[in-house]
Structures are given as structure tokens and as C-alpha cells.
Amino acid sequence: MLFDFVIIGSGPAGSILAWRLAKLNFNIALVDQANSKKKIINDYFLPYVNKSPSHYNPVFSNRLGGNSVLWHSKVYLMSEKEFDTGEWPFNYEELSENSRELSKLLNIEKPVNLVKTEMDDKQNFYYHYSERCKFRNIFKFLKISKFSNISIFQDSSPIKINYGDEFNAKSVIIKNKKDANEIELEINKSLIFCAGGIGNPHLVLNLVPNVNHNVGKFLSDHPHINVAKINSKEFINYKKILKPNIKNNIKDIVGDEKDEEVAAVYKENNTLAGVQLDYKRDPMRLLRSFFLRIPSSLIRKFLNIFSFFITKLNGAIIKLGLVFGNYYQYSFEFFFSQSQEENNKVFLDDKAVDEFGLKKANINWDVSLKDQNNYNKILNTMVGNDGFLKNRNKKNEFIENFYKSGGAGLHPSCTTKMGFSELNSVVDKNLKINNTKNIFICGSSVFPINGITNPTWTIMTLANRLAKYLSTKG
């Protein structure tokens, strides 16, 4: 069977350069471990990772779509204040322009206010605003499954990838998971890694001979921690950075404004911190953390029933504005950037295997020393004694409160960065990896910095610049 592109995944980078690609007539296999068949029980359990410390849980929707069916459709692009603090190999207008060609192919309105930022007038920081499109699962909405020319391999993975001359891709082996079947897809042009920040390293580590030893290193995310204790006399004071599931049970009081998400930026030290009034402590952010280390999918089962009435009786508590103990009605959102780190990374266990058959991926990520002291510097600033959002006698609490809530894991990044050279990338600034001839990869593994955004739109971005260049030079 013979392909112009072979796509490994139909999250928000393979569904765009599917579409994007089939609609200029080019003949598409778009591969994913995943499925179509709709969920009764959300199952998150990702079966490719053997080992990841306790406070990183990294999360698999089992859904053609990938992550897009988590993403909240938020239409985030990646600030320039945020771009700027890592070594892109192409300008941020580049980037910007290409989220606004997408914003317009989708219809999405008002695509200017997709870079929109505002600076506050008294402090150091800034409010970015982002919209909020009609879809989510972005492979539903492009209609993937409706285009003549782009063959769909669900509940598949590649296994194997037929090389010629300076390591061309010629061909590339999947296996089906249920019938354990092998088909050969013929690649007439590229091969596209688009499985994600752990995905994208986890095969190409499995799959691609004489990458560079950057492959998997320096894995960012975003931790996220609630502090403070802001009740529903003072919550007012902040309905500009309300979160949208707060904005829409309380609209009565902060108004039928336009629908944005907008959350306030601090800078300190080239580490980010962006911030949103968010509901008290969420206990399901605890309860994710165990449920997804649960090999068993009957066990899985039963705890997704049992986090169903957790989760409506948090709801019930919310609504009532019951206090019990520490646990109070709303707090704030913290959600930060990540220095580069080598020694946070995706490597591979020579032990385990998956069910097609590769080396499965263990984790090792952790907030530095550095990262932790700027975290706390950030929070003092905006939420200590002199705190320009909330004042209080409150120090130091990042890591306190971070192992509380469950630590990170939904936005994994940099795991296969680009940058100018071979010394400190992977790809190069059009998204091919050193020392191939024809495979690309696509997703926030790219990314040579994490900033604080939502990274779905960013990523989607990426696909669309992509995909006009391998139109041309695939």
C-alpha cells in the first residue's frame, strides 16, 4: 500500500496535517494506537509507560483526536513574552501568522485576539487572553473519517521502519493490536511522528536509528498548584481572570461578557507563572494520580465509577459553600514554565514491552532546585505580604502545596526539540530529524520551551506551518 505521508497520530498535530494535506490531494495513512469507539468509562491509563515518579502522571484519551478530546477548546497560542524566553529557530511573527491562516481555515472568530496580551499598568505582569472555539475532538470536527484519501489504521502502532540510502524512510511496518496483523505502508514522500510529548520520543527511540543523544531529554511541563483562601465576598475582585467553569455558574454577578479565557502572567527571572481564580482544591487531582498507575482496567473501571461520585459530591460541597478544614471555596491556579533539564526525560526500559511489541518508556521529571525558588519568589510576589493580587503571611509554599495536588503531567514538551543546531535539537526549524532524509515530527515535543499556555493550539499551529512545507518539499 503506497502513501505520500504516513501520519503516526491523530491528536491535534496528525488530524491538521491530515487535513491539511489531503485537501491538496495527497494520498494520507493516519496510524493511532487509539480508537473510535465512543467511551462509556473514561480509561486515561497510558500503556506505553512502565515507570514515572508519583507526582508525574501523564494521561492517554484511547481516542482518535488524541488529547484534543481533554482540551477544553481553548484557543491559546503561546505568547510572544513567553516565546521569547526560548531559542526558536524561526521568528514569532512566523508563528503568529500561521495562527491566524488557521484561525480563518477553521472559522474560528476573531482571530486577532488569538496573540492578544494586555499589559497591566501597574505591575509587572500581563493578562493574555485566548478564545474559546465550538469543537473539541479535533478529528471529529475536520471529519477525518469522511475524506476519500486519507486511509484511517486504528488500534495500530509501527513496529518496524524499512530504510534506504541516508536513512530515507521507504517504508514502515504497523501491527494491529487486536488481530496482531502486519501491513506495510509504502512512503512515497514523509513519514510524520505526531503521538505527543511522551509518544513522539518513546518511538522514536524504539524506531529511528542514529538519532542524537537529545532524543527524550529535557521533558517540561506545566506544575500546577491552588493556594490562597479567597471567599465569595472577595472573589469579585478578580472576575476578570475568573476560570470559564466558574464564569458560567455565576454569570448573574460578573456579567454576560465576551467569551474569553484570560489569565495574568508574572515574569521572574525568565520563569513564567500564569494564574486564574480557580474552585477550592480539587481531591480528583489526587485520585488521578493512583488511578492512573493501575495496570488492572477492571480495577481502572471501578475506581472511573467511584471518581464519578467523588466528583459530584465535590460539585454539591462547591455549590453549597461548605468549609471543612483547609478546604475552601476558591482559590488561585498557579500553572508554571520549566527550566531545561537533562536529567528530566522519557528514555527506554530495556525490560518491558508493550503490546505491539516495543521497549515501553519509563520517566524521570522533577522541579529544580532553581525552578522551585523562582516559583516561590513568583508566588510572594503576587500572593505574599506585598502581593499585588492578595496580600498574606505566606512564604516559600510552592512544594508544600505541589505534592498536595497531584503534580503535573497533562502537557509534556520538549522531548524532541528543535533549535539552529544538531548539538542542542533534534529537528531542525522544519521539523526534520538530524540525520534522516524524510521523517518529521510534530507536537509540543518540539517545543524548545514549555511557557505556561495551554499547548494545543501551539501545536496545531505547527501542524499548519508543516504542512505547507511538506506540500511543496515533502
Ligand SMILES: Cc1cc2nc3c(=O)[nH]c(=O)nc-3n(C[C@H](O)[C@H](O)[C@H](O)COP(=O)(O)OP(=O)(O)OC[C@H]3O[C@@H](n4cnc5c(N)ncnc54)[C@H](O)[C@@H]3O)c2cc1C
Contents of the next structure:
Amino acid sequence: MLFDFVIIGSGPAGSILAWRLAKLNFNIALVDQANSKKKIINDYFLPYVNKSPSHYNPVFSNRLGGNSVLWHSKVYLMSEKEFDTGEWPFNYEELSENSRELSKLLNIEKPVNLVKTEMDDKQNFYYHYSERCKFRNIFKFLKISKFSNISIFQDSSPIKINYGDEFNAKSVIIKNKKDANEIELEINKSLIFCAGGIGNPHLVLNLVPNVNHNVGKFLSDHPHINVAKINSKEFINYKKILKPNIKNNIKDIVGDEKDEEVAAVYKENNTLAGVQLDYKRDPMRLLRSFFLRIPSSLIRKFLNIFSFFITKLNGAIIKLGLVFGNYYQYSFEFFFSQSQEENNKVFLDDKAVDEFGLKKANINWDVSLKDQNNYNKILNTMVGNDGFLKNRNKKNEFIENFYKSGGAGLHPSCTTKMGFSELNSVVDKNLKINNTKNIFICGSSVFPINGITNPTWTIMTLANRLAKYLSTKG
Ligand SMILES: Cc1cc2nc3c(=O)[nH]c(=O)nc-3n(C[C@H](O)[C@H](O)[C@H](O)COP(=O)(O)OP(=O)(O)OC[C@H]3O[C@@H](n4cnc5c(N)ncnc54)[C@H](O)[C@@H]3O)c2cc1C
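One more: the block was the form predicted alone; return the form predicted in complex with the ligand.
Time for the whole complex; same chain goes first.
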């Protein structure tokens, strides 16, 4: 079977890429290991991860659409201030231009408002506005299965790439986990990995032999914690720092701008902290932090079933909480950017293999002392003694709250970074893996830094940019 492009992964990166290229009449193979059997309850366990610290928990929807099946649909483009903390091999205007173009193509109502920033009166921090978008599962939203020129191979993973001269990928062998059937997909133009922040380095380390030493390193995420208590009287002081679901419940206080979400962003050295108000007691968060402390996968599976019902009941529980006054206790949720640490990494296990026979990945991840110090400084400047957001007679320690707050793992990034030079990157400015002729990567794994912004719109914007490049040069 011959295809112009073979795309691995049907999440936001792979779906946008397949959609853009299919509309240009290319012939696409879209391969995903997601289960074809209908599931009500998500698995959450990355099937190709062997070991990971208990405070680092990446999740997996096991459905076409990748983690957009689970996401909260908050649409932000990484801001210029965040972008400028990393070494991107192209400029911010190019990213914004691609974002505007994609929002028009997707018919998002207010494209220019996807993200806007403004300083607060005292110039302490800036506000970062965004909106919730109307789509959830991106694969369904784009109606990918209706395209006659996209062939979908579900339950399948690539297991081998056949190379020609100069690491030109000529074909890829995919294996179906249900019947162990192997198929060869011939590649007319390019192969693109869109397998997520952990999945991309996992595949590159398994399948691309002349890989350089940077693959898998610099794993970054958004560690987050909840601190302080805000009662309903104080709430009005912070009405500009909100999550939309809070706003919806207190329309009477803050007006009717239902879909806008606002974070305050503060910068200390090159570390960024986003701050929003969050419920003091969120049943899902409580469950998640409990979940993270349980090593047994059987008990975690049981908790997943329980969390399914909690999610369904969450709205009702919140309403009950509102009636009894509990949910009017809020806290500040801080989410931080991370500096680049070589030791935070995805690497292959010597022995354990996944259901396709590929070596499984192990994950090392923690928050460095340097970052902890910066986070503490930020916390104390914002909500400590003389804190400009809230003056509290308490010294804040990041680490004290971190393990209670649910850890990190939802936004893995920087594991196959893009850059100017092979010395410090895995892909070049066009997202092509260095030293290969036609193998590309798209996703947050190519971000040179992670910033604080939820990554998906930036990922989709990069997929839009890559589709244009591939359609002419790929
Ligand atoms: C609970 C939750 C809430 C979130 N909320 C938000 C939000 O509000 N806003 C936001 O911007 N982001 C949010 N995110 C993050 C968002 O979901 C991810 O950024 C986004 O899904 C990443 O897109 P992707 O296409 O790069 O990877 P993924 O969505 O991870 O898709 C990767 C795909 O590759 C497939 N794959 C992996 N390995 C292989 C293999 N070996 N063979 C074949 N296929 C493979 C997987 O099955 C998957 O379908 C959230 C995430 C979670 C978990």
C-alpha cells in the first residue's frame, strides 16, 4: 500500500495534519494504537511506560483523538513572553500568523481573542485571557473518518522502518495488537510522528537508529499546587483571575463573560507562574492525589471506575457544595514553567516490551532545586508576607504542597526539541529529525521550552505550519 504521508497518532497534532493534507488531496495513512473496541471508561495508563515516579502521571485516552478526548478545551496560544524564554528557530509572528490562519480554517468565532494579554495597574504581572473552544475530540470534530483519502489503521503501532539512502524512510511496518497482523505501508513523501510528548521519544528511540543524544531528554511539564484560602467576601478582589466554571457559578458577582478564562502571569528570572482561582475542595483533585499514591494498577483501575461516576456527579456535587457554602472557599492554583534539566527524561527500558514488541519507556522527572527556589520566591512575592495578591502571615514552600496537589504529567513537552543546531535539538526548524531525509515530529515534544500555557492550541498551530511545509517540500 502506497501513501503520500504516514502519520502516527490521531490526537490534535495528527488529526490537524491529516485533515490539512487530505484537503490538499494527498493520500494519508493514519496509524493509532488506540483501541477499536468502544469504551466508556478511560484506561489512563500509558501502555508503553514501564516505570514513572508516583508524582508524574501521564495519561492515555486509548481512543482516536488522543488526549483531546480528555482535555478541557481551553484554547491558548503560547504568549510572546513565554515564547521569548526559549530558543525557537523561527519568530513569534510566524506562530501567531499560523494560529490566526488555523482559527479561520476551523471557523472559531473570535480568532484574535484566542489569547490576549494586558498588564495589571501596578505592572506586577500580566493577565492572560483565553476562551473555551466548541470542540472536544478533535478527530470527531474534523470528521477524519469521512475522508476517502485517509486510511485509518487502529489498534496498530509502527514496529520497523525500512530505510533507503541517507535515512530516507521508504516504508513502515505496522503491527495490529489484536491479530498480530503486520502490514507494510510504503511512503511516497514523509513519515510523521504525532504520538504525544512521551510517545514521540518512545518511537524515535525504538525506530530511528541514528538518533542523537538529545532524544527523550529535557522532559518538562507544569507542576501545579493549590495554596491559601479565599472566602466569598475576598473573592470579589480576585474576580479577574478566574476559571470559567467558577465564573458560571457566580455570574451575579462577575457579570456574564461566560467563556473567557483569565490567569495572572508572573515572571521571576526565566520562570513563569500562572495563577487562577480554583475550588478549595474539588472531588476530582482529591481523588487524583489519592490515585497518585496507589502503586497497584488493579486498585487504580477500580479508582478510575469510581472517578467516572464522580465526573458525572461532579456538577451535582458542586451545586450541593454551593448550597452548603463549601464551594465558596477558593484557593490560588499556581502552575509553573520548568527550566531544562537533562536528567528529566524518557529513556528505554532494557527488558520490558509493550504489546507490539517495542521496548517500553521509563520516565525520570522531578522539580530541580533551582526551580523550587524560584517557585518559592514567586509564591512568597504573590501570596506571602506583603504578597501583592494576598498578604498572608505564612512562608510558602512549594514542595510542601506539591505532592498533595496532584503532581504533574498532563502536559509532557520538550522531549524532542527543535533548535538551530543538532547539538542541542532533535528536529530542525521544519520539524524534520536531524540526519533523516523525511521523518518529522509534531507535538509539544518539539517545544524548546514549555512556558505555562496549556499546550494544545500551540501544538495544532505547529501542525498547521508543518502541513504547509509538507505540502510543498515534504
Ligand atoms: C485531563 C486533561 C485535560 C487537559 N486539558 C487541556 C486543556 O484544557 N487545554 C489544553 O491546551 N490542553 C489540555 N490537555 C493536554 C492535551 O490533551 C494535549 O496537549 C494534547 O492532547 C496533545 O496532543 P498530541 O496530538 O500531541 O498528543 P495526544 O493527544 O497524546 O495523541 C497522541 C496519539 O498518539 C497515539 N500513539 C502513541 N503512541 C503510539 C504508537 N506507538 N503507535 C500508534 N499510535 C500511538 C496515541 O494513542 C494518541 O492517540 C489536557 C490533558 C488532559 C489529560
